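We begin with a single chain expressed as structure tokens, specifically the form predicted on its own.
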Amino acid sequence: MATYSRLPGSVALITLQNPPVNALSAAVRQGIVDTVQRALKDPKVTSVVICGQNGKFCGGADIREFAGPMLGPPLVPMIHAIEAVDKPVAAAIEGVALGGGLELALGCHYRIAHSKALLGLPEVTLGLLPGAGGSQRLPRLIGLTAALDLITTGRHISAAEALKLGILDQVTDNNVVDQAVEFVRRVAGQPLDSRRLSTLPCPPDVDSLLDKAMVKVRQRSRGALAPVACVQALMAAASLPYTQGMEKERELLTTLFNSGQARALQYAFFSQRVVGKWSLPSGASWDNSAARPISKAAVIGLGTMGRGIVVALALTGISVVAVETQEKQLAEASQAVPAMLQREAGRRGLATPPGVISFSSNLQDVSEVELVIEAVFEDMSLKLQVFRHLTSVCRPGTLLCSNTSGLDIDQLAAVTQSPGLVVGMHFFAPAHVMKLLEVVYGPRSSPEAVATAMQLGKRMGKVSVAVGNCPGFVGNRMLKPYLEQANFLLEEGATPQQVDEALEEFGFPMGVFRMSDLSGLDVGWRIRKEAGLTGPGVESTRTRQGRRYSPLPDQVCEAGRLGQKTGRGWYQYDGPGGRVARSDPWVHIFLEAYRAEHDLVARSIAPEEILERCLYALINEGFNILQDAMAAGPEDIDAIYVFGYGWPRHHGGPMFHAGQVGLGRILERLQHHHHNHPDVPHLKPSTLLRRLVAVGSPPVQKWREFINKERVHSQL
């Protein structure tokens, strides 16, 4: 809703009532509607000033209304009809302005803000543009360079900035809604045909600007349509009357809005919520375990990892004790660190870091800490060793945490005095940047310890996902098939490329073999030794372990090419450190003798089949999660590849994207492909695919209640 007021001085006060953030409901626009045409009627009021409760503007649409017919008053013609308004109309920003909000303030003939407001249009990030004059009413606030910077990214700034660029009239550190209404009350008269953003002519297309732009927003874009409707929606602003641009934007908007990629991308957008809603399996969960609050951790080991933790937790205003053994890698660490502290607290506008860092190669100087994060290298015995240490120097209580992307976290809390206070908290490189945080429960985890770390992990500004304790947890495990299946598919003919390039269409940032390259090849060549897969004494076969296996990444290994660290892997590079990927011709050369050499005939494979093996593989691990009781729902694996593994989030997610192919497609491809494969287990389809598809293959929003129902029925 929305309440009217008269204030002294004929200045009528609207205010925006819709907690958390105001958004635009139906019952907000009617009375926003209301309210004006009484602004209007009223012959005392000569001004008006719009502002929202409880500190927020306006947050944008309501997007639970996206699921449904829309009700109550239409955006446009509201806005419009507050733009046509004859007494001068400010927005009184604090908080938020964001999408529909800031769209709401641009129909506004003057727009004030509090310094610590954001601004933003973000509805690219949902899969949509602007759709209630922003596409058109900014570029011919700011013009179309600043316009197409905003729209297509769907960044938020800040008040300073938006001041800048001329979005807004003034901004204050004072009380927003005072200064608008000073403000409102001394342009009173003034004529408003200047401020009427929709009569302005748009800047010209100079240079061919917008055409410039859509060659880098195809690129950059990977197959998102959004991006690329926001460049055309500007594209009509700079070459058509208002009122044919904003037909044109409706046109763009409603295709946007019936896509699947739009469904996609509101689907992330509420699984990230969504998880924050953890449970056990004893039942435990968020909203009856209370985190313990944490002013002081540590870091054990300070390689590239562990500097990224320290970094990340210095920000969140943490003291941090680093702590390195190795006298070389202390001091190192002791001179990169505060370097990338500084450089990460400047990007997020923070004037100085706000964590106290102090460096130590003495484990006894964790002993008064809170919660310690072991970060050394990903091996069992060097951190049993380490936790070993630690539960005989740390006090009671402490919060022991392994970042570890696969080892088991019981046997670490087997050696401590209080299993129940040890969980894996998995980051991903570079930690004080990735967004995802696998939160790792073993069975004596205590929801303590969880819901401590997942609040910490939100506190760093990560998406924290609990997950259970099982080989590769859920992101490593989902991704041993998905790079096993890119194996298998140059054994049979094709080339890194072939497949990169499948995937990359698909909307991945990089295919498998450049991903491999960039992350080094030793990482998972060690991993496979100390499973005994390869290594001295292993025989160079086919098959290891009952089970069909491919030596070619070893045998890449072993020639002494580890990716972009050596400048070969599977491509060449300038140099070491090279970042460019080139054809390597001895990788083709390499390809034909292996297959010779295992009596292999290489046949020609097409894209669609490089995408069902490698993708549908990693889906149905998914399944075997989710039936395993590793994730509490389909969002948290969607959830953990969009953040942590470049998932496009145009498609949701792999589980998501299950759903949108059909459960019996991905059924059907995966028979067919076990059939031709049926030594390869990861391509048997899950017995949970198998129910879901029986039963009719209901929306993956209904997974959850089929599996918790499944699961009850088995314990009885």
Ligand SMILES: CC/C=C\CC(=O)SCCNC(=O)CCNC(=O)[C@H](O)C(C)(C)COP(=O)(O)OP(=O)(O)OC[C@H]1O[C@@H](n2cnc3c(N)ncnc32)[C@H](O)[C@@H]1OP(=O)(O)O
The other form holds:
Amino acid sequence: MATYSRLPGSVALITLQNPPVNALSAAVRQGIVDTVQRALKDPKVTSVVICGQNGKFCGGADIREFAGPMLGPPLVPMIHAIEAVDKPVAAAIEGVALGGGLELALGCHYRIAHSKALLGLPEVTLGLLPGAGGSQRLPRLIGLTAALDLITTGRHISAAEALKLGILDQVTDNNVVDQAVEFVRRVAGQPLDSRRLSTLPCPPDVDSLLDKAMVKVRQRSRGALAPVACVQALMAAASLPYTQGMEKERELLTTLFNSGQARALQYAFFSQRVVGKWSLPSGASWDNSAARPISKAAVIGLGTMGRGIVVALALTGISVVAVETQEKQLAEASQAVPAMLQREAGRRGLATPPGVISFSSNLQDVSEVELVIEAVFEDMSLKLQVFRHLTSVCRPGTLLCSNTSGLDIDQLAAVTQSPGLVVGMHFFAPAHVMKLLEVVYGPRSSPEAVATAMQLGKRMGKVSVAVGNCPGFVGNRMLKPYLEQANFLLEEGATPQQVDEALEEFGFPMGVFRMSDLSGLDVGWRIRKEAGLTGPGVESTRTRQGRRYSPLPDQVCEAGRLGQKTGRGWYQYDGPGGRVARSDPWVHIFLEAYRAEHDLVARSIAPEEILERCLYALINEGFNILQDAMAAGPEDIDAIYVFGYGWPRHHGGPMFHAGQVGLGRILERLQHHHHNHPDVPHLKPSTLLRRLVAVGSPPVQKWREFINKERVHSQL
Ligand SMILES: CC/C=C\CC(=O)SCCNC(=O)CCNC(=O)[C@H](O)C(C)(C)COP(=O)(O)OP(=O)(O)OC[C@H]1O[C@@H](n2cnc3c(N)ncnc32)[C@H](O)[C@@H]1OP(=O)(O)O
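Can I get the form predicted in complex with the ligand as well, since the one above is the form predicted on its own?
What follows is the entire complex, opening with the chain shown before.
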């Protein structure tokens, strides 16, 4: 709703009230329409201020309403009515003015903001465009270049930047409502024509800026509809009168609204919030578990991951003891880390935190910290050694975390004096940049330890997801069948390029083989060696541990082709460290020889089969994970894939995508592929998938409840 009050001196104050962010629900829109009418009719009122309750102007349209039929007054005429008022109307912006919230402010004649306010048009991130006139008013106010940037990236900007761009008329450190009231009193009676943005001319696109932007946007966000529609709306603003521009805006918005992509992106928005409210099968959650405050931490091992973790911690203001026992590595890290910290702080617009990192080669130096993150090589015996040492040097009560990407947390906990204080904190490279953190709880991890790791993740700006302790946890466990299928497809006749192109066309920033070259083929090789699947003494067959196995990646790695770092992998590069992947005749000859050796006849494989085999195998493992209670719900898996594995956000995440494709279809295709490849257990449809199909394929939002019920009745 919106409340109305008349302040002394003939100013009407309209306050939006819809906690927590004053989203423009039907009730709020009705409230605005009614109160604006009231202000218009009241002869004693000479000017109007619109503000939001509880320090937040407005977080935009109410996203929850998008799923149902449109009720209440529509936004566009509501904003037009405000713009048409013949008394000055000012938006008093505190907290946020985002999406429809900023569009509402653009309909006001003046905009005054608090210096800490954030403004933006993030609709593109929800699969939409600023469809309440924002795509037409903003370029009229700040020009095409700046409007293009804000609308196609959806980024939030500070009040200072908004003032510089011309979005705001005034910024204040004081009470913003008081300032806005004073402002409108001052301007009351002045002509308003030039303040009505819809009546101003839009600058023309003289340098084909928008054509160039369209090419860039299509390249950058492969397959995503909203960024393209945003540019089209700006093209309309630049070339058509306002009314026709608005018609185009509405037409584009309708197309986007009805697209699966908008639903996927809105689901992704809510998933991110759902996973923050973690809960464990034991019933532990934020409601009953308190996080410990952490001000001093240590990181053990200063390879690529360890360095990134040090930077991520330091950026939060935590003092970090960075330990590396190899002198050469320590010397390199103590040069590299401060530079990384400075770069990352600059990228985030922060001052470099002074002197919070100390470097050491001595493990004894961690004795005073409250939390340790071990980031040594992915080798269980080495990690056990580190944990034994830590438990003897750290003071009682220190949280011991491992950055393992898939090893058994419980085994590590078992060698410590307080197994309850051991959790996994699985970062993704580069750890100071990537948003995802898997917080891995073992059977003995205490709720307090999980809460502390989740809270620390939040402080570092991560999307932290609590996951159970199983080989590979959630992300890498699902990656295994995906990678496996990609290798099998090579055996059957595909090339690395064909596989990568199909996946990149789907929307992944990089296909599986390009990704493997980037991370290094030795990484996977070592994990397979640890699992007893490859290495000296393992027989070179295509069946290992009772299932089909492809030795292809082992052989490429053993040929010294480790990927980008050696200039050769599944592709060739200009040299070691090269970034541009080119097809390599060596790989094609190697694949032909391999197929001949194993009597495999190459066949032509369609992109559809590539996608089905890779993605459905991965999705199937997601169902197994839910069935095993290693993830609390499909949102957790989807957040992991969107934030950590490059799953295209406009496809929501693997589990959401399964629902979009249709669970019946996924089941049928898995059955088909499993029938053709009975020696591949990952293609055998999971029991949970079968159960969901049997009960009529409920929407993804209902799975959590279904799984819990099935578990109670021991159906899973
Ligand atoms: C016709 C088309 C015209 C307009 C289209 C639009 O306006 S689309 C909406 C554009 N707005 C946005 O994209 C803003 C989305 N919200 C945010 O970015 C953040 O929530 C915000 C406002 C920066 C606040 O962040 P904070 O970290 O403080 O809180 P949190 O994100 O956890 O949100 C708190 C709860 O509010 C819910 N929520 C936030 N925004 C909206 C919204 N626009 N509609 C509905 N609900 C919203 C959010 O889900 C949280 O709910 P909870 O139940 O507590 O999880």
